[in-house]
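The form predicted on its own is given below as one chain in structure tokens.
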Amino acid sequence: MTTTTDQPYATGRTRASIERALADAGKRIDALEASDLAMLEDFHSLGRLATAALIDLAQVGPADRVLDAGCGIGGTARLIAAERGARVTAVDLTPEYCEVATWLNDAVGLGDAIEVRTADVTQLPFDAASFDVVVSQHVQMNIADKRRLYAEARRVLAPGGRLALWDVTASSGGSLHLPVPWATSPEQSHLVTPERLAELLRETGFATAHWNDLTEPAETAMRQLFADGQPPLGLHVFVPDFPAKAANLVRNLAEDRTRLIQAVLTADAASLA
């Protein structure tokens, strides 16, 4: 998750908090395995389950050049590199998250497969057509200028490349209950409806291959997950007030204040935004 606005993601304690939690769970940094991080490294709804489903839907393979646009602490990039054998470039606006992602990549032996760079997803430092897949999970909620966001994704994708999305959108049930994982105040959240999101994607040169509203099954799954309490190595380790934010996320979904959209879109070879 990344942002182009002032967001409370950087705490100055992310690495130290993760190191302490790993030690408390009996995990040694010098003997860390990728599976040890599964519950704490995916900062988006449904975590690893959502990531695995999305890269399956996008058919990510070893020959793909992949950009994780808004990588957080790098869970998606590590999953793709480890399980799909693809070379991944990961970017996030938060330097602290990029530093932690690099540290964890090296710790689990994936440093050579993943390049991490601090960058703004609306001003990507890459040439046109540099990637075959762009993955964007729970990023656009913080970004007001979504046209610029998706125009950049289209620019760096080769014609026929795929944009894989897992995102929260607005719905008809009213304003958000706050805080949520991406915002503590209304001005930090920039949700649009699924219809407007689809329109923006078409306008920036994408054609829809898959579009799935997974609100109801995701809400049910998250409610069951959180009912079991926080696991020792969960997102609460480094996300301030995560239990309250997660509870409000589920409440917003249940009350139709937000929707969860999974989508794969293709870069139209005849259109470059």
Ligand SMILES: C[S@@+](CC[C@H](N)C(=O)[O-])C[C@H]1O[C@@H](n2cnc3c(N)ncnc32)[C@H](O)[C@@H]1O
Contents of the next structure:
Amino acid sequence: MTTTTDQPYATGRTRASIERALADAGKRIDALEASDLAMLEDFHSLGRLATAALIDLAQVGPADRVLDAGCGIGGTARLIAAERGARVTAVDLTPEYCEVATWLNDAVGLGDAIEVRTADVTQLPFDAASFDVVVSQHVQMNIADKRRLYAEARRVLAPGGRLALWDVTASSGGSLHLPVPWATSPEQSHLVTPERLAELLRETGFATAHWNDLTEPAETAMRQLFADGQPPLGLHVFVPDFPAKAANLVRNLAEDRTRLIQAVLTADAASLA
Ligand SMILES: C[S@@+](CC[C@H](N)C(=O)[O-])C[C@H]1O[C@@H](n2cnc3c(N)ncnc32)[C@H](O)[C@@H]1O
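In place of the form predicted on its own, the structure of the form predicted together with the ligand is requested.
Next comes the full complex, and the chain you just saw is listed first.
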């Protein structure tokens, strides 16, 4: 099992750092709107752009029961609840992030649409076939036992349900430049190649509906984004050493040390998972 101490996320200051940044940006916490959080709440490559593209591709709609597996501070869950009208369950291993996700959900009026639980995505506390969509963005890089991760996603999905992924993989250009947003040391990062990722997904009962390698366009877009410096409300507010991590993220992509995969898979009705 993965533990929070294996990972670079908890700081003990996440909520206080966000509160201070919001106040400095002139935002009132008691009158917060979802759009106030835009650049701050999506902890993955290309931020909100990637989330919007992924939920479009997975055709998430109001009738879907959605699980956000590894929700971070909850940006993906909030976008799905606010813009798709779906009920979302959001789980994360880092209790501090779950507390912040719950606080922000309530602050923007989405507390009733999203349930947040501290849980390990390789050991989900849900019955089989509880969800129609599982979304997971930039989480598997921290997880060594990917077979268990995807077997759990398959178990909790109803037959025909969708698994929507936005993930970093290994590539042939050599070892990672560290730190990166998901790891400050090599033992925190568990990357496999896109081919191995696809194989693991097939073996755990998924059929591929969409598989897009977006490395080049994402690298170009992030390079432009970061060239303008950090926006006042960006991930640097609560992620330690974020500018260096972001620079290495882009450098690893440019040097073909990593790749970025967007994918939607369907839970194969024939598989026993
Ligand atoms: C880079 S952040 C991405 C957060 C969120 N998906 C997003 O895109 O904003 C990775 C997240 O994965 C969570 N995580 C890592 N391993 C996990 C596990 N085994 N179970 C649940 N969450 C996990 C971390 O706590 C962290 O919040």
